[in-house]
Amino acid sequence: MSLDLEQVALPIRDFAQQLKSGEREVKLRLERAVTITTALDHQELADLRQKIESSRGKVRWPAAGLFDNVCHSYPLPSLPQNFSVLAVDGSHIEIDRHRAIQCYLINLGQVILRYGEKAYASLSNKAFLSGKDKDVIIDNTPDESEEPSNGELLNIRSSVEECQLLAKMAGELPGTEPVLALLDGTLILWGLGRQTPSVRQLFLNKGLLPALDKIKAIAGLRQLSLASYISSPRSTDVVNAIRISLCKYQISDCSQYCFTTESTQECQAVGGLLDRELFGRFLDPGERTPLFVSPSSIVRNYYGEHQVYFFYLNVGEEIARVEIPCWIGEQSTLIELTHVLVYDQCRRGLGYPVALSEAHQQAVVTMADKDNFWRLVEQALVDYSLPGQESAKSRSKQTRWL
């Protein structure tokens, strides 16, 4: 039976309605925002910047750290005349423990887009089908239960074999015009801070971090910027920081000051806001704040020299956030590279990167794409005489019964 609509119409009403309602609400808070930022004076700046370090892991949200006024804004860069951007995309296909055979599938999108003298494209894709036992599961330390390689660790697997594809593509690019390397949504491998620290080496010191070591290396020789981008982020860690400065502590410590009260905390003045609706006041289409330090655990406490910074740019269909690594901030050209290319990557792909579109259409697994897999898998194990018997609760869910 497929879903009965009629039983969330009436949810669905609701749910708009209350949407419409605090509309007002926010629209309050976002003025109390604008307000704030653009009358932070140079000092002011400076005591935010140095509460906002002495309160980390103190406050309930992270903050982004801060190198310049947050409504500061920076126009567009003028374009190369000759320019290429690679990117890369995946998906998968996951384990299934109902099939005989336990194995996972990662489908990798890569384009190379040359723009100027001598334009071209080139557009295709890597398929890396894995069933061996070391890589479905992961041995672990011996106080350490194995991990199985799917669901959000199959996903850390993904971004890390993109950007070791990306970084590959960049080592083989020939010529000499500037670069942009793109991948797909975000730097930071978020999944990571749930696991173990035999995972955490295996994905970040054997996988993700060699890449981006290559990927530096690379650009020391080339002009080469590596960014990723988020499409509609709904991040808050430049409001945050704004909601420290309304705190009246010296030091924000939620725990200490704010469960022991019922009053209302002066930082909800601004809370609830994305941060891309604050950049919506400041930016004109082509423009990008200043960068900003992002408040991850996980970058701080185990991506060494490659911390990420981001900024936010509107790229006129929405404000985006674009992530980079930390060696691509301290160098002006290279800021100013990735601003422009990203932004005349959108303007291309009506409001998108065209390049990480094509890497999308690329690596797209589709359902039919799926169920012939499966069945590909199935008739191998018939070729050789093999037990291909699925478990009876997948036999069943494809028999109707009433």
Given for the second form:
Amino acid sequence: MSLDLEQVALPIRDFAQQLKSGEREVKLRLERAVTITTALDHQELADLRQKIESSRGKVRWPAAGLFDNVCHSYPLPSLPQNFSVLAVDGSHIEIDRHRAIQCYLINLGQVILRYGEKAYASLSNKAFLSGKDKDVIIDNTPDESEEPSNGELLNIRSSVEECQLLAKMAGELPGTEPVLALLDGTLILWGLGRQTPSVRQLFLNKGLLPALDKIKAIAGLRQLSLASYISSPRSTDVVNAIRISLCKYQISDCSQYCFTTESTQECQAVGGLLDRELFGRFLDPGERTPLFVSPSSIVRNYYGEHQVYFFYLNVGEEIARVEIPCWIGEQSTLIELTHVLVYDQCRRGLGYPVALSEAHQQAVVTMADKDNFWRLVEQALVDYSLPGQESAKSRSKQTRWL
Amino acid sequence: MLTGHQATILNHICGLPTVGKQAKPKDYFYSGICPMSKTPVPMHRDCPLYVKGVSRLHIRINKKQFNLLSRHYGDLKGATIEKIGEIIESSITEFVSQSYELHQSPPFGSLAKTAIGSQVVFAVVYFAATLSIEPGRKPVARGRDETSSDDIYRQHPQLAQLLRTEFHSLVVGYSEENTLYNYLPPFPARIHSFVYLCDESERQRFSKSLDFLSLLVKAPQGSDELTAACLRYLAASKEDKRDFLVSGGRELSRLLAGEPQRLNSILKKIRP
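Okay, that's the form predicted alone, but what's the structure of the form predicted together with its partner chain?
Once more the chain from above appears, this time first in line as the rest of the complex follows.
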């Protein structure tokens, strides 16, 4: 039987109605947030910065570190005449435990776009397969026995592979023109917080961080910036900083002062707002916010010299979040390069960076690709006269008998 | 250096426009443009095969001459006649090719060729299109702020990778061992075979007989427009252009005796 849409039609309408009725409340909160941020003077900003640092780890919602007033906006710098944009995006086929072979596939799309004189494009992809013996088991600690590289771990692995490939592409790129290396999504491997130390070691110390080291080294030789682009970001890091400013206590400590229902707390006046909603009020198309420091504990604890900064950018169609390593954030020329090239990519890509969009198109693994992949696996088993130990459940799904 | 006698072996053949060993051992071919003078090889004075007054694109040479040429020109592969596309669909009656250059399809009605082993297959280009390489992705208008369509391609260099130009060619004959046959070859061309535009001498040789017209007017893919365009295209390489078109008209009158309206329609389009 297919999905009976009639059963969900009414609940969908209820959701829409709730959103509509909450619109006024969101507007009020937004006005409040705007008033607070525009009223912050130099001393208050310094105090807030201090309070955010003192409250770190004590508030339930991590707040971004501030450099400048939240409502400050930066105009679009001028576009260099010649430049290149590199992008990598990944897609994967997960391990299917019902299949005869336990393996996964990562497909990475890689794009090089050169603009200006000698405009040029290279679009390609790289697929690689990992099997049980080598990569599938990534941890073998006594308490967790075998942990297959699936779900969250495969996402992390894919992100690391993307960054490694980007570093390789940046190293091999000829010429001296400025370069923007782009990744999709966040630079922060969020899932690592829940993983064991050995998994963190594998993906960070032997994966992401050496790749970032390599990109940093290349950035020492030519004008190169690395950025990670988040479309329609749902983060509240900056709004959380405003929430701290509203907290009446010297140091915000939720577990000590606010264990009762949240609706009575002062900080709730701006709660529920997204950063992008706030910056929609401050930024004209092409403008960006100041830099902020990511409050992620993963970054703080494990990223070392690659702490993550971010800014929001009005790309015309939306407010996007751009994450950069701190060593880029410390060089104004590289921030400007990132700012203008990300905006330019969005302009050329009808609202989304064209290099990332093409990298995605190169990487995407469709349902038909997946079917063909598993058919190839089965054919290989047949060719080597191996038994195809497909599970009864998998067979049952494919054969829909009456 | 080749002697005058050796030069007489320069002999027009419809062989593969490439350098290398052919089906028969000891039988080597070279044809192409000299990388130095940009003229057909025998016309270049420094060329070991230079023969005054002989202009041939395709020459049959022996191994010694091949080695001589190889030494003289270095990488001969780079000096071959430029191929215009590669076959991506093939049948006995037609083939579809992808152009190597975007928007660079051979003219409608022109004569293209490809090779099947020792045979050279001739085909008339009857359709060309530029489209997205992925059926689900449609191009969108991008030029609001640009002054020319070339600017759009400069501003979006990925477009050239995401679009492709295809052309369809109707098989109208083949040649083997220097003999031309105005009927379909026994086998279809291979996928990924290279496709070339026939040069003037090939066009002249092919159009000595007008038997190919019967394939053209009867083919389901053919059209009166195509028949007329092909005749006009072939006539352009003739000194006696008018005579050729008159002969073509006569042949059509015979083939389309029972279809006067159709005949008139084509004749109007080829009127000298």
